[in-house]
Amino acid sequence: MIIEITESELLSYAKNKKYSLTACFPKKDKEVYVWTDYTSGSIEFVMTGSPDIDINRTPSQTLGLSGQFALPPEANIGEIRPVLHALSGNYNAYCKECPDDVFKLHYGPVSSGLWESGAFHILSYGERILNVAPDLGYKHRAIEKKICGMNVKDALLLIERLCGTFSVAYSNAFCSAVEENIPERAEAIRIIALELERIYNHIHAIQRLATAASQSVAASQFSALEEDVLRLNAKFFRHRYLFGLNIPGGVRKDINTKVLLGRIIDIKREFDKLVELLITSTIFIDRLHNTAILNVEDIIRLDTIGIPARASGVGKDVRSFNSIYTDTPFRVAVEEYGDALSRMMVRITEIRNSVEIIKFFAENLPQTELKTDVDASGFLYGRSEAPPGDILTALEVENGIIKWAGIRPPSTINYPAFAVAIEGNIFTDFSFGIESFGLSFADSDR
């Protein structure tokens, strides 16, 4: 449900620390914004007329890197919430104006070192980063717009392939939102499905992390461990990226638990290898440690979530708000400094905890149906935690048809949070910061 209020009560919203900015959506000649209680999990959309966003104020005063800012009384949602910007597509406003003997780089949308088309302005006077700021839509599809006027089933094809590596986060997102119920079976598969998408998406980060540092042996065997856990996603779901699985009111396949135990298991083991022998470099430890830190008034200000939010000690992870993960061995993965070391300690805790989730899921798969009829209208909304952090998907749909979208993808809140963290940082150290966040340009430009 959709709550209209005054720019004023909205003001309120934007003072209260009890919410997290989660997104903002256009509607009409209206914006709905979404609050999020990461400490109870509840949620609140609420609309009003657009604010004034002063875009032509000095950006320094919402972004720098004391991670402090003054207020003046009349501060607007956008200089108490600098998450705003972002949620609108205005990157602009975390550029700063610096002197005229500052070099100003544009890095991409085709360079080496960027894994996307995609591209950041970077302000420096020479080794050491002065500012950074997104340079977003080289990969804009309007996905958004597209499934309007498209019936739930026809445009979870396009969702699932929004982001490709979190095709599973997203479908979740997406499903839950038209869903009432489904078969717990059904919804075993998911998380298994879920999990395994985290376990990889995160082996790949580790591995990204590892080829930064030049560690070509340990970034080969991490990509070789990461080709394993796709062959296992073809062999049990028939597709490397999970696409197709999930289909509004359950899932299409079936799987075999006793086969996925003995290979998730095979792979726990190579996994704990590996790190072993990576956290004992001392060379490769030194670059992540003390890079890229956001510390825990970073992450309030900026309203960031996921990985960057755990490195930093603050345990933000909508799967606590999820009642199928109640009695599993789920637990938030949290580290306190807040450095690429602690965000890459974050992912290889929630790795080992993704494959109890799996084991414990694949032992206990319950002996139900694996789809249900749906029969959605309204407004409705869904949300799944994704490798990098939650998804989020609100939609209006009046017999099974789509007449309104918003989604708000996890890149979109945390691209802010890594301009914050590697200001002040040297060049070299760059690489470090991005893939520890694990940040995706598609993802974010849906």
The other form holds:
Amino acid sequence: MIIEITESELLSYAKNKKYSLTACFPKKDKEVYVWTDYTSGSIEFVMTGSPDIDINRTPSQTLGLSGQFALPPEANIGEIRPVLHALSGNYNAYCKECPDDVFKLHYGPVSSGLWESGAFHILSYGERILNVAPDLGYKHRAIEKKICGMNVKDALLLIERLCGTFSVAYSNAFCSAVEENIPERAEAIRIIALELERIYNHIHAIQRLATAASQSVAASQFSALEEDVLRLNAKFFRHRYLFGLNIPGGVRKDINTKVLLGRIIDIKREFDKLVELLITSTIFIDRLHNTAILNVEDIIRLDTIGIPARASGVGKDVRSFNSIYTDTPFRVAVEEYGDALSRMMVRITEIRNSVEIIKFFAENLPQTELKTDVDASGFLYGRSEAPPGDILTALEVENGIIKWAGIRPPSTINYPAFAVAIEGNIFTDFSFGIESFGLSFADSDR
Amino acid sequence: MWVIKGLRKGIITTKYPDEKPTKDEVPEIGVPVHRHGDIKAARGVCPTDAISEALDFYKCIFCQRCEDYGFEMTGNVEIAEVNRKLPFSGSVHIFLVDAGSCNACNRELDMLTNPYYDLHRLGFFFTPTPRHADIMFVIGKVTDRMVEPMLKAYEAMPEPKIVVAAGSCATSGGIFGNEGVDRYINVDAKISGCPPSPIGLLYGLLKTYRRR
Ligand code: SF4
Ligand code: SF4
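Structure of the form predicted together with its partner chain, please, following the form predicted on its own?
Now the complete complex, all chains and molecules, led by this one.
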């Protein structure tokens, strides 16, 4: 439920370190702030703002991702919680004054180094990067707006395609919002798919790091391994990126777990061999070590989630609040040092853990139905841990029709964190920094 | 050490296009084909209006919904249409423009360079600049902010140049509506899929310059 509060109460939320600012959504003429306590998993939706300040709301003033935001709602909250600028699409707030002797570069949006369309304002002095401000929104497809008025079944097709490489995480978050209870077998199949998605994305991130270091043989080996996982997806879930698996109320098709188990063990074996070779390559490790560091204070100040938070010793992982993971091999992977190397190590640990989780669920697949009917109404939310961090989906549904939607992708929160991490590094470290975060512009721009 | 590892893995590269793609190489869901039942009912559930007299391969997003209404998802992914070919063969340089994709199309293109498909063996290379490009490869639904960068890249390309739109978003708007890349720019070739699988992409690319 959304609670209405005053602006001073909002300020005290912002000052309370217990809460992470998880999202900020426009809703009619107000703003909904979402605060999460990542130690217990409790989540609070609060609303503030009054129609009086409506005059200031011209979307053109900011990049306004949703086209509904105007000024950053509370300038002082943006100061305490800088992630607010990204959440409200006001990326200009991250730009700094540019002194005369400083080199200014706008990197993107169409550039080969990124594979995707997004951009950064970079200030540098010589080799040293002074400031990076994400300039995002190029790929904004207004999905939150588009799904309003749709029924949940049709909306799911768009949600899956918000970020195709995190499609299971998105559809899981969305489905878990609109359903009350689903058959256990469907839930287990969803988890298997979610962990497969994690595995191929983490392998991809490692592949990109190897590419950045010009370790071309290693890169092509990891890329081949990623292809193996994608083929496994296609074989058991019909689609290489797992689209169409989830439907509201369950899953579309059953899977054959016996063969799946054999294949996943082969992939794990190959992965272990490749990792062994990779982490004994000192040239490669040297490039990652001490690159783009975030310490614990940064994580708290920037409300960072997912991989970078865990790599800096903050174990934020929404899977730990989901009761289906209790008594399974799931463990939150944590590293301490917070550099690109730590983030890669977290990924390696997580891939191995995901294999254990898949084995556990595939061996104990409950014999139940695959789907039930859903009858959603009211204010609903769902969370899911995508490969780079958690997703939050908040919905207002009336008789199965979506009236309002707010989606907060992990990349929206973590791009500003990357920008802070890369400051002070040298230019050639840029690609190591960004690849170690494993983010996507399709994701952040929604 | 890596070289030894690479050698040990043996040859995994696909025999495609000299041989038909294997079962492993294509996802189970290729284009849907009508087998039985009332086509009207299937039309009612299709989210992109792909079903009419003939199936519109470039609108279909492979959502599997029509499967419950007498359609069958075949493993056929070799669907592409080329209206204008490059006047030469040999090495072809591709400039990728992501006009607003969901990242899955990007990923499939990235996968083309892995040893399984090894795009380079067929003479295709990705180039970081439009100035050296023969093909502009557009993926995704064209967003407002990407129109200008896309047109600029096209301007910067030397003649002869062709535009390839891949994936239902680029070819027809797909799930995002009915505006494809052709609303902004003349499209010379289309590749079906959501996302097009690597074999589908190879099929389409090979068609752009030689008879197949
Ligand atoms: S698979 Fe989906 S999009 Fe394609 S024809 Fe069938 S219902 Fe339409
Ligand atoms: S065609 Fe499909 S996979 Fe490709 S960008 Fe569009 S939604 Fe994503």
